[in-house]
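Here you get one chain, nothing else, as C-alpha cells; it is the form predicted alone.
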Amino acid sequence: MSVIPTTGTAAFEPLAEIAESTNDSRPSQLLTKEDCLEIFNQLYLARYFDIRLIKEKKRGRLRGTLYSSHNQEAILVGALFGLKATDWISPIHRDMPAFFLKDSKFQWDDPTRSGMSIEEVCAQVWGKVDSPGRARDNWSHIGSKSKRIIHSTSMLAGTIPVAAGVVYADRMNGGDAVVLTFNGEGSTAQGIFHEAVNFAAVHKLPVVTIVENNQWAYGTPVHMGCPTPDVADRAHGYGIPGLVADGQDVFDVYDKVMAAVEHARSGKGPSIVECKTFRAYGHGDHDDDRAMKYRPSEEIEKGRTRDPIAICRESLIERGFLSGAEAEQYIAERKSASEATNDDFPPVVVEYLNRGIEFALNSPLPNAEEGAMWVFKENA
C-alpha cells in the first residue's frame, strides 16, 4: 500500500488517516454481518455471471466477444457497495457486472433501484430488443441517465472527461453526487487520461478514478506503459491523492474507495485508486490462447492463487460471520469456467442469473426497420 504524500495542504488528511489506520478502525470494520454476507453473495454473483456466459458461448447459445472479469470481482463489488443511489458510475468493458450491481445492496429485484436489472443486462449481452441499446452492441456499450450510469465506450479513459462534466453539472445544480470511473492501467498512458484528471483536479471535481491494474494492457505488460512503481504515483502530477488497494481483497477495495468517495463528496476534489489485480484470461475470449503465450505460465498460476472469493471467505471466518459447515459451502474459488458447476454457487445467485438468461433467450430481435433509429434526427 502506498499513499501519495501531501504538499502544504490538509485536504489529504482523510485519505492519509485511512492509509495509516489499523484494521479495527477501517470503514469495512463498521459493516454489519448482513452487509458482509451481502458482499460475499455479490462476489459469487459477479463470478457466476462470468462463468455462465462462457459456458453459454461454448454451448453455442451465445455469440460475440466476451471480456472476462474473472478474478477481478472484488474491485467492482468493493467499489460500488458504499455508494449512494444518486452517485454515478462509468464502467468499462471488463465491468459488465457493474451494470446490475449498482445500488443492488439487499435489493437485487427492486425495479426502482438505481441500477439495471439482470434481464436488461442479459438482453444486452444477447443483442435483443429488450436491451438498453436495442441490439446495437452485444456487450458494454450501454448506459442510463436515469440510473446514473455513464455509457461505456471502447475509448478507454475517454469517459473520464464525460464523468467530470456530469458531476460538474451536478455540483452547479446543488447536488453532492460522486462519480466512479473505471479504467485499465494501460489507459493511464493516454493523453486523454491526463487531460481529464488534470481538469478534475483544477476544478476540484468529485471524480474517483479507479485503475484496474491487472498487469497487462492487452499484450503490453504494465512496466512498458508506466514508469513508476505504482500507477497511483501518477497522482503526484495533479496534486491529488493516490491510493493503492489490494484488488483481490474486497474489504480493502471498499476501504480505499470509500475514503476517496468521502474526500470527493466533501468538496476536496478527485483522487486515483489503483486496485492491483490479475486478469485470469485473455483480453477477451478471442485472446485466451494468445494470452497463454505472452504471459509466463508461472505468472498466470501465481496471479490466480489469490482468489477474491477465498480471501473474502477467510475474512468472514475471522470475524465470526461464517463458521462450521456454512463456511465450507459453495467453493467456487480457484475454479475455471470449465471446472465450476452450479453447485459451487448459492442457489439465489444461480436462480437470479437463470432468470436473466432465459429472459434474453426468449426476447425477440428488433425489427429491421429500427436500423436507422437514433442515427438520424426524426422530423419534429
Given for the second form:
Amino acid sequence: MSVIPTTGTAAFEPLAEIAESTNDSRPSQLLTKEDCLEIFNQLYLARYFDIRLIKEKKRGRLRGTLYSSHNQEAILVGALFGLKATDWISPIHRDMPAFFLKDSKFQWDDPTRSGMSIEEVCAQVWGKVDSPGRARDNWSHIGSKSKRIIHSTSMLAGTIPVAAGVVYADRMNGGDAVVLTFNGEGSTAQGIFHEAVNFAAVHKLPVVTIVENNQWAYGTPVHMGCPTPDVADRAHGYGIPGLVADGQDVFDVYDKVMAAVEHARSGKGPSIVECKTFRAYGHGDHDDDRAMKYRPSEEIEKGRTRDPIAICRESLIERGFLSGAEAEQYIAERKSASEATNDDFPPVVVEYLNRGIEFALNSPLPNAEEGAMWVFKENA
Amino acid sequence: MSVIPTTGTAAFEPLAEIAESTNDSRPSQLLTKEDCLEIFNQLYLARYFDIRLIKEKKRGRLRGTLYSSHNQEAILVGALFGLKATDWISPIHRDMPAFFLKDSKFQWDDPTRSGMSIEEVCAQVWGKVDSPGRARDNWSHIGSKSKRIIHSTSMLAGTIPVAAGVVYADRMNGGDAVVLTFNGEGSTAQGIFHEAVNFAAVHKLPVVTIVENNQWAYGTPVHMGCPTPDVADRAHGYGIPGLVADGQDVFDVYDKVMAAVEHARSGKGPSIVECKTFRAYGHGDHDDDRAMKYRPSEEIEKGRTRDPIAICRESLIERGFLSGAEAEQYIAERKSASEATNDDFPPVVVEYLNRGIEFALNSPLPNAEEGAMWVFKENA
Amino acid sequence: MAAIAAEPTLVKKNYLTALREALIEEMRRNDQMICQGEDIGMLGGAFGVTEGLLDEFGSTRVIDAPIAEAAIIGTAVGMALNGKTVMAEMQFIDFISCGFDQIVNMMATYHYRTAGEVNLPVVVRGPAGGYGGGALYHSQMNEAWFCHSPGLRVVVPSTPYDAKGLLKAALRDGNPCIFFEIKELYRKNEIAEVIPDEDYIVPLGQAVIRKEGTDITFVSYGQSVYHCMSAAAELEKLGVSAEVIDIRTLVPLDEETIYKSLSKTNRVVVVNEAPMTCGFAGEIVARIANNAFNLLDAPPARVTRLDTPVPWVKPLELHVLPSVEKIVRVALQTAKY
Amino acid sequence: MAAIAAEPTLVKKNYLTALREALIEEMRRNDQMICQGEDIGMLGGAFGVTEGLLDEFGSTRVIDAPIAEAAIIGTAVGMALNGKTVMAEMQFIDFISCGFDQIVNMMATYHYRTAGEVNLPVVVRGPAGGYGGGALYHSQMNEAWFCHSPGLRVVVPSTPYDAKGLLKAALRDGNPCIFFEIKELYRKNEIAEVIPDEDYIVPLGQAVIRKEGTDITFVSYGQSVYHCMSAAAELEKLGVSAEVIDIRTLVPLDEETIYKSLSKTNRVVVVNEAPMTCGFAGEIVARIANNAFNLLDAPPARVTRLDTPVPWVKPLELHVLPSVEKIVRVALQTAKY
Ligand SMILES: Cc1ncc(C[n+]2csc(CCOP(=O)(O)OP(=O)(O)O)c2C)c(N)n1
Ligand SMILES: Cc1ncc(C[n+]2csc(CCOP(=O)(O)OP(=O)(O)O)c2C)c(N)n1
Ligand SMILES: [Mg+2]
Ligand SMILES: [Mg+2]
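Show the other one: the form predicted together with a further copy of the same chain, since we just had the form predicted alone.
Next comes the full complex, this chain leading.
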C-alpha cells in the first residue's frame, strides 16, 4: 500500500503536514477486525445494490437512468466509514449507495440508527411516496436535512457551495461538522466548482471535495476536461491539499479522506481528495452499448481488473481478519450484473436490500395533486 | 531588477522553460533607445489621460464612473508594447488607456495606423456618436472588431472565454494571434474565470491572462477573495505558468508578458501574469472619500511611493537613454490629479489628448431613435 | 423637572435608510441571521445599505464575499439549509445572472423537491432599474426571469415605508425571495417619509392604491409608480381620472385589488421598465384578459421598455424606457377607446 | 441498360435525423462552421444528434467541450466574433442556466452594443421539454427567459421538416439563437416524414396553420401542438371546429397569422409547457389583448404548466403539465363563453 499521501506533483507544500503520518499509524491500520469486516460487508452491499438495480431495471421495473457505481464502491465506503453522524455529505448521480451507507455502521438492522434507511432509499428509487422527498425529484436527488444529506440538483458541482454554506453555519453554532462533497472528475470544470472551493479556502471551511476520477465524463476522457496530470492538482490553485487515493483500495481511500477530514475538522480548511478509479459500464444504463464506440472493450476489461472487493479481501487475509475458508465463501468480484447471483453475496446483504425493495414495492405512488404542493412554504 | 520569472511558490514546474532567459537576454534589454523613450512617453500619456479625465469629471463635463488607472499605467504600457497588430486584447474598467495604446507605437499622429484613435476613445468617454459603438454602452465597454479589441460587459472576467474563442478561431485560420485579457485580482474568483482558463489550458490556446493585482477589489482586500499567497498561484490549478511581475516597473511587466506571449505564440498554451500594483484612489471616483474608511491614508501613501513613471525614468537614466537635463524636464510622478498641470507632461502628450477631446466635444450625441436600432442584424 | 412623554421621532427617512434600518433591526431580532455580499462589510456596501452592520454584528455574520455571485447564493442556500436566515446582496441586480443557476434550480426548488422538509429563508436583494445612465449592465429590471421560476417570492418596493416593511416581511417569510431595490430612489428626498419607530411589516401579496380614480386604472410597481402618478396628474388636467395601483409584490400577486379597480374604471394600462416580451406587465395584462375580460371596455394596454437593452447616453435611454409622456398618450387612447 | 432518372428518396425521417442532417449539410456548406458541446464528438451527443460529425469534420471543428456551459457559450461568442458560425450544444436545455450570463449579457447584446459592427451567428441548441419523466432538471421549457432578453432569436420546431429547415435558417441568420429541440419527438415514429433532398430553409418568423378550423384558434408550439391537434380532434366530435397554429419561432413572432385566424374564430386558447407566470403563452395572450381586442368574443385563455417545477413520477408530472383533457375543457369554456 502506498504511503500517505501521494499526489501527482509531489512537491506541493500544504500536503507536508498531512504526510507526517507513517505507514503504521495510518488510520486504516487502527481499524479493528470488526470494523474491517463491516467495511468488507459494506462493499458487498454497495455492489449488490447496484447489480440488483441493474437487474430490476432490465426487467423494466424501474424508471429513470441508472448510473452504476460498480467498481467505485471503495470510494463511497472508504470515504463515509470514518464520518460522525453530525457530519454532512452531498452525493451525486453515481453515489446511490452513499445514502444508506452514511451512519449505517454496525446498525443495519437498528431502526433507531441515525442514517437513512434502506426502505427510504428504495422507495425513492422506485418513485414511491415513502421516499423522503415523496419522489418529487428523481433517484439520486434524494437527501435529508435531518440525516445531513444535501439534495443535489442535476447541475454538476452545484452542491459544493451549498455544502460550504452548511458547514459555515455549523461552525457559527460551535459545531465541528465536516462535509464531504462527491463529484466526478469532469464536473470540476464547472465555474461553480471554482467559486465554491475558493470560498471554502478563503474561509478555511471544513469542506472535503471527493473527486471520483473514473477517467470518463460520459463520452469525454479526463484530459479533455482537465489540463493537469492529476485532477487533485486543481487544489494547488487554492493553496489547499490535493490528495490522490487509489479508489480501488477502500483502505487507501479511508486513509486519505480521514487525513483530509482531520485537517478540516481541526480548522485548517478544505482539501480535495481525488480517488482514481474506472467506470465499469457505460455512463448510464442507456449508454452501455454506445460506450463501446468511444471506449474499446479492452480498455474496459483492463479498467475492471482491480476490483475493490478483491483488493479488500486480500488486505483482510493479509491482516489475518479472514481465514482461507471465510475468504472463499462469497465471491462477487469480477462478476457482471448478469453473471452474479444472490449466492455470491453474504445473506445479511441480500436480506437487507430485499427488505428495502419489499417496502418500496408496497409503498404507493404519491397522489397526482401533490404535484402542485410545496411550491412555497405556507405561512399561517 | 528581478530575474524572470518570480512566482510566489517558486518551485512550480512549467515556469522553468520561461525562466531560462538570463538577465541580459531579457526582452526589455533588447529594446532600442527609441522604444524606451516611446514607452516613457506612453506612461506620461496614460497618466495624463487619467488626470485629465479626473479634472473633466470634477468639472461635471463627464457622466459615468471613472475607474482611475493612476499608478497602474506600467501594466498597460508594458503589456501592450510588444504586441503585434494581429493580436487581440480585452481591457476592462480600469484600463481605458489600453484602447489607444494598442498598436500606437511611433504612430500617434499617423491616421492610418492600425490602433484605435484617440478621437474615437474620447468620443466614447464623452458619450458621442463618433465612438465606435456610437456610445450605446458606457466608457470602458468600448471595443472594435477591426482593431481587435474585445468589448467587455460589466460582468467581471466575462471576456476571458470570448478571448479564448477568438484565438481558437484565429488558430483554425492558421494565424498566430495571441490575446491578452486584463482582469483585476478580485475578478479571478468568478466561475467564468475558471471555466475559460481551463478551456484555454485544455486546448493550449494563446491566452495570456493579465491580473492587475491592486490589492483591493472595491472595498475588499485581496486575501478575502483569493486564498493563495500570489494570485498567479491560480495558474497551478491548470498546470500553466503563473508569473508575477512588478506592476510598477514597465520593463518587468514587458519582460514577463513577452515571455508569456512567446510561450503562447509558440503553441505552448495559456498563462497568467500577475502584476503587483496598488490602486491610487478609491475604487471609482464616487468612492474617493469613502475609501478612507476601509483603507487608511498611510496605506495609500505607502502604496503610491513606487510611481511607475519615476521607476521608468531611473531605468532610462541608468541605461543612458536620458541625460540629467532631459530627465528633469517633466515631472508628473507623485502628483495627484489636482496638483498636476499640463506643464508636468511632454507637449506631444498634451496635444495628442487635446485633439481627442476637441473631437469629442464637437461630435454630436446620437439620435434618440438609435436606442431602438441594432437589436438584431437585419437580413434583407 | 416634569417627565416628558416620549414623542415619536418625526424625521423623514429616505428609501435607503429604511432598508438599512430593516436589516439592522432584523439582525438584532434574529441572531441566526447572516448578511453576505461583495463589499458589504468594510465598505458598507456599494450604496451604503449595509453601513454599520460589520461593526455591530462582526465578520461572522456580515461577510465580505469574493466576487462570485453563484457562490454567494449557493452558500446562502447551505447556510439556510442549516438553520440560518440569509440576506445575500448583489452589488447590482444585473449581476444576478452570474448566479442564475443556483437561484432558479437550487434555491427556488428546494422546498418543492423535499416536499416541504427544507425551506430557505434567503433574501437576495440588490439595486435595480434604469433612468440613471447606468447602461446595459447597471440598469436592469430582470424580475420576470424570477417570476417565471416557481418557488421564488418577487418584491419591488417603491416607498421607504414599504421598503422597510417588505424587506422585514421577506426575511421572515421563510421562502426565498428576490428583492428589487430601486437605486434611483435610494436617496431621493422627494419620497422620504416618516416611518414608524415600532417594528412593522408590510405583508407580501398586498397591493396598495396610491391614488384613487374612476376612469382608468394604472397598474405598476417600482419607479413606474411615480411615472404613473405624474401621468395621472397630467390626465387630471385633461379631465381623465386615473387610479394608480402599486402591486409591491409580484409573486404573490394581489389580483383582487386590480379587478376591484377595474370593475370601477373598466380600462387599464400596465406600466413597467422591463423589456416588453414575457415581462411582468404582459403577465398582468394576460391575467386581466383571462380573468376579468368582462370588466374591460378597452384593450388592456401596456407601456414597457422597448425590446432592447438599456443604452447608455440619455436620449437613447429615454427613448427605450417608459416616460410620463408615453403613458399619458397610451392612457388617452385607452380612455377614448 | 437504359438510364433511370433519379427518383427522390421517399424514406421518412424522424425529427432527430432531420436535425442531424441539417448540421451535417451546414458543416459541409460552410467550412467556417464549428460545433461544440459536451460529448458531441466521440460519443456523437447524448441523443446522437451530432453522430458522425467528428469523423467527417475532425476535432478542430467538432469540439468535445469540458463540462462548462458558460465557457461553451462564451468561447462560441469569441469564435463568432472572429468570423465563425457556431453551433453550441447544451446536453439538456435545462443546463443553459449555468451559462446564463454569457447568453443574456454577452451574446444577446453584442450586436446592439457595437451598433452593428459585430454580429454573432451562434445557435445554442439542446433537448427540451417534459412528459418524459425527466424530473425538474431534464424537462424544462425555459424559452421565456430568452424571449425576455432582447437580441436573441428563439425557435421551437415541432416537425422533422421544420426542425431541419429552421435549424438551417437559424445557422444562416447571423443572429444568436436559442433553439429548443423537443426530445420526446426525437425518435417518435408517428411524426417521421419525407423531407426534401434539396437544400431548403424554413424562414424564421413564419407561423404555420396545422389544421384549419372556424370556431376557435389554438396557438402553440413544440409538443403542445400535438396536444392541440388531439384536442381539436376531440372537439370536432363535439361539434367545435378548432384551428391549430404552430408559431414555430417565438422571436420573431408572426402575429399576422394569429390575428387572421382570430378574425375568423374570435376565440383563442394559447397552450405551452412552461410555467404560467411570465411565460410565452401569457405574452401571446397579452399581444392579442393589446392588438386584437375587438376580434375577441371570449377571454383569451391559456393552458400552461402550473407554476411549479416539473416533478418526477408520472401522476405528478401529468398533473402539472398541460393535457389534452385540460385543453379540451378550457376550449369548451371558451367556445361557450
Ligand atoms: C451543468 C451540467 N452540465 C451537463 C450535465 C450532463 N451530464 C450529466 S453526468 C455528465 C458527465 C459527468 O462526468 P463526471 O463528472 O466525470 O462524473 P461521472 O458520471 O463520470 O461519475 C454530464 C455531462 C449536467 N448534469 N450538469
Ligand atoms: C460579476 C460582477 N460582480 C460584481 C461587479 C461589481 N464590481 C465592479 S468592479 C468590482 C471590483 C473589482 O475588483 P478587481 O477585480 O480587483 O478590479 P479593480 O477594480 O481593483 O481593478 C466589483 C465588485 C461586477 N462588475 N461584475
Ligand atoms: Mg467521470
Ligand atoms: Mg483589484
